[in-house]
Each structure stands twice: as structure tokens, then as C-alpha cells.
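Consider the single chain below, provided in C-alpha cells and representing the form predicted on its own.
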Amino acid sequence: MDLQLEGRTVLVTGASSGVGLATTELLLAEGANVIACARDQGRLDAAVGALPGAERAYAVTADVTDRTQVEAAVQQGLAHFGSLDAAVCNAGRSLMSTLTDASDDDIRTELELKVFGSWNVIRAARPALAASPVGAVVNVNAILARQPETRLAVTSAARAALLNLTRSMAAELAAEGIRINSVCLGLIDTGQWRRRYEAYAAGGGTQSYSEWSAEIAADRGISLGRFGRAEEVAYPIVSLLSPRASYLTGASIDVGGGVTRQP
């Protein structure tokens, strides 16, 4: 099926790795433009450079949390192709803390990157948006936002600010023609969960990758019995964004291989 999204502009942060760079990707797949963002420009230059269709993309640094910095990334991407469709807020990551444990600054941290890592994007990108007539973006969230964990209990605290907030931005923007979704993840097969795997590896464990994480995946009570795929969350991200989805708006998908805690 044709996503409607050739010649289109999208930009993308978390793009070095993990789902940020699947998603720009299976946009350069579609025939999208994608302003691609991270904080680190020689990894983001060398993981964007690697794909097909990399001459569409056009890699920008920025810290998500600092509103003048993404200001400026936004600005170059607009500069450079002259226009702005959607935008994907993924740039995130997960503190392994529970409550008790957590301080002052781990809370205030994890609240700015989730609230204020999408917020800056989509005010800084807000112009372009109303400007298309296709506008578009998704807040990639977590499953945590609904069903929190006290292990990851500042995370599940700050993604249901997101989700709770994407609602709001959603009826919001709505009057300027921009459609705002979440796509909300279980447990994916990232470098987090990688470099997770590589402590307990260190620290004597004799499971194999494949052991360790569908024993995870059960432990966690996902039906499908392992950890998802970074391409497997991009397709629902890019459908999201697709001119053939016009009429969602404010909505949820959950792509967690089936994980259900909750009625």
C-alpha cells in the first residue's frame, strides 16, 4: 500500500539507533524526506549514512530538552528541504529505579525528557505543521504510561505526563489541522536492553541473549513471548503519520507483543 508519503518532510529524533533510526528508515523507504536528530552528529552521520535513501536525509544535533536547541534543529531541517510534514518525538530512554531509590534529579530529569523532549519539538515544529496540509506527529511512548512498574516507577510516572499531555495537544492542535497519536511500546530489542544483557553477562550470568529476554518477556507476561523488533514498532509509527490515516487523532496503539497487567 502507498503511504502517501513520497516527497513528504519528516523529522525524526532518537534517529542514531533503536526505533528512532528504523522509523527513518521505513521513511526513506516511502520516498519521505527525513531530518534526522540526535545528540551525537558522528553517530547519527554514520547509522543515517548507512541507509538506502540516506541522500533524503539530512542528520541535525540537538538535546530534545532544550527548547533552543531543537528551535535551531527545526530551522536547519526547514531550511534545508524547505518544508515540514510530521515529526516523530522518540528521543527517550528508561530509569531502572524505584521510587524509594529514585532522587530529586532522577524525577525532574525523566519528567523533562518525556514532557518537554516532545513538547519543544512540536512547538518549535508547530508553524511548519499548521503550514502542511498533512499535519502530523506521533509522541512514541511506553506501555508503562498505563501500566506502571515500581522497578521503573519515575518512567511510568513521566510517560503517562506524555500520554495524559498528547491528549491535550491533540484537541488542541486539532483546529490548525494537526493530528497528534501515541504509539505506546512493550520491550523492545534495543541498546538498552543490550547493554542490560551485557551486565548480567558480566556480573556471571550464563543465559544466552535469546534465554535471558524470553525469560524477560515472560516474566513480564507477553503473550507473543519475546522482545519486540525496532522495525516492528516503525511500521505503526510511519501509518500514523500517512495522509490514509486523516482520522486519528489523540489515539493509542499499544505495540507490546500482547502484555496485558490491566482488565
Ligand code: NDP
Second form
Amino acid sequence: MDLQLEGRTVLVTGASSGVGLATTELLLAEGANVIACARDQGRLDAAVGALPGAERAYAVTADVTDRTQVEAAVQQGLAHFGSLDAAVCNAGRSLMSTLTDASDDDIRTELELKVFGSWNVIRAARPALAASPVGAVVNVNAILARQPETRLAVTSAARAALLNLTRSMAAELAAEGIRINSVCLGLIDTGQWRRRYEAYAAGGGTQSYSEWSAEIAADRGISLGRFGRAEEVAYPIVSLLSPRASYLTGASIDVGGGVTRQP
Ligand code: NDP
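Now that we've seen the form predicted on its own, could you pull up the form predicted together with the ligand?
Full assembly next; the chain just shown is listed first.
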């Protein structure tokens, strides 16, 4: 099926790794132009530069929590491609911490990343998205937004704030023809989990990565019994951006392998 994204321009934050990189790859394969954003220019250039269709990707560096940097990145992308039709607000990480262990700064930083990491991008891109006949945004979120975990208490709360805010953004920006949806992730095999496994192994853990991840998947009640792959998230994201999804806004899709511990 033609997703009607050929020649459209999409901004992807967190494009140098994991879900953002897989989304960039799929968008390029669909014939879209991609403004690829992350903080580390070298890593971004290496990752995106290796993708098929990389000549239609344009790398910009920005910390999504910094409004000025995000505005500059959007303007650079617009100057390069001439228009902007969609954005994927994906940049982020999670903070393994209970509320008791988190400092006030940890809590502020996490809220800043999840809330402003999306709002800074949407606010900066808004005029261009409104000018597009197919303006669309996907906020990459987590199932934690509706199903908090104690060991990820601060991240869960920040995710809930983003999910709620996404509904409000979708309602407010609908009048400008901009659709905004959420994709809520379960456990996806990306850099985040590889780094956690390295810490486990460095701490004396003896399981292989696949044993370790299968045990976590079982513990979290994932019906499919495994972590997801980044490309399995890229497709739902890109399909929501597609003009074919023109009646979808304010929606949230869980991509969690049928995780069963829903509230
Ligand atoms: P990765 O760690 O693989 O990639 C994160 C990307 O975000 C990198 O490109 C990184 O590049 C970029 N990034 C991080 N912080 C910033 C920042 N402040 N400004 C700009 N870019 C930034 O992550 P995943 O692919 O696993 O995660 C993608 C999204 O999905 C995140 O929001 C994550 O929280 C969410 N998620 C992931 C889950 C999972 O299991 N993997 C589960 C639930 C949600 P650089 O460091 O150079 O900036």
C-alpha cells in the first residue's frame, strides 16, 4: 500500500538510534525527506548516513529540551527542504528510579524531557505543519503512561503528563489541520536496553542478553514473550503519519506485544 508520504518532509527527533533510526529508515524507504535530529552530530551522521536513501536525510543537532535549539533546528530543516509536513517526537530515555530515590532535579529533568521534548518541537513546527495539507505528529510515549511502575515512578508520571498533553494538543491543533497521536511502547530492544544489560553484566550478571531479556519479558507479562524490535514500532508510527490515517487524531496505540498488566 502506498502510504502517500513520498516527497513529504518529516522531522524525527532521536533519529540516531533505536526507534528514531528505524522510523527514519522506513520514512526514507517510503520516499519521504527526513530532518533527522539528535544531540551528538557524529553519531547522528554515522547512523543516518548509512541508511538507504540517506541523500534525502538532513541531520540537525538540538537538545529537545532547549527551545532555542529546537527552533533553530526546525528552521534549518525548513531552509533545506522548503516545507515540513510531519514530526515524530521520539527523543528520550527512561530514568530507573523510585520516587524515594529520585532527587528533585531528577524529577524536573524528566518532566522537562518528556513534556518540553515534545512541546518545543510541536510549537516550533506548528506554522509549517499548519501550512501542510497533511500536517501530522506522533508523540512516542510508553505504556507506563497508563500503567506506572514503582521502579520507573518518575518516568511513568512524566509519560502520563505527555499522554494527557497530547490529547489537549490534538484538540487544540485540529483547527489548524494538524493531527497528533501517541504510540505507547512496551519493551523495545534498543540502545536503552543494551545499556541496561551491559550494567547488569558489569555487575556480575551471568545470563546472556536473550536469557536476560526473555526473563524480563515474562516478568512484565508480555504475551508475545519477547522484547519488540525498533522496526516493529516504526511501522505504527509511520502509518499514523500517513495521510491515509486522516481521521485519526488524539488516539493512542499500544505497541507492547500484548502486555497484559494493563490497569
Ligand atoms: P535510544 O536510547 O535507542 O535512542 C534515543 C535517541 O534520542 C538517540 O538518538 C539520542 O541521541 C536521542 N536523544 C536523547 N536525549 C535527547 C535530547 N535531550 N535531545 C535530542 N535527542 C535526544 O532510545 P529508544 O529508541 O529506545 O527510545 C525512543 C523513545 O521511546 C524514547 O522517548 C524512549 O523513552 C521511548 N521508550 C522506549 C522504550 C524501550 O523499551 N526502548 C520503552 C518506552 C518508551 P543523542 O544522545 O545523541 O541525543
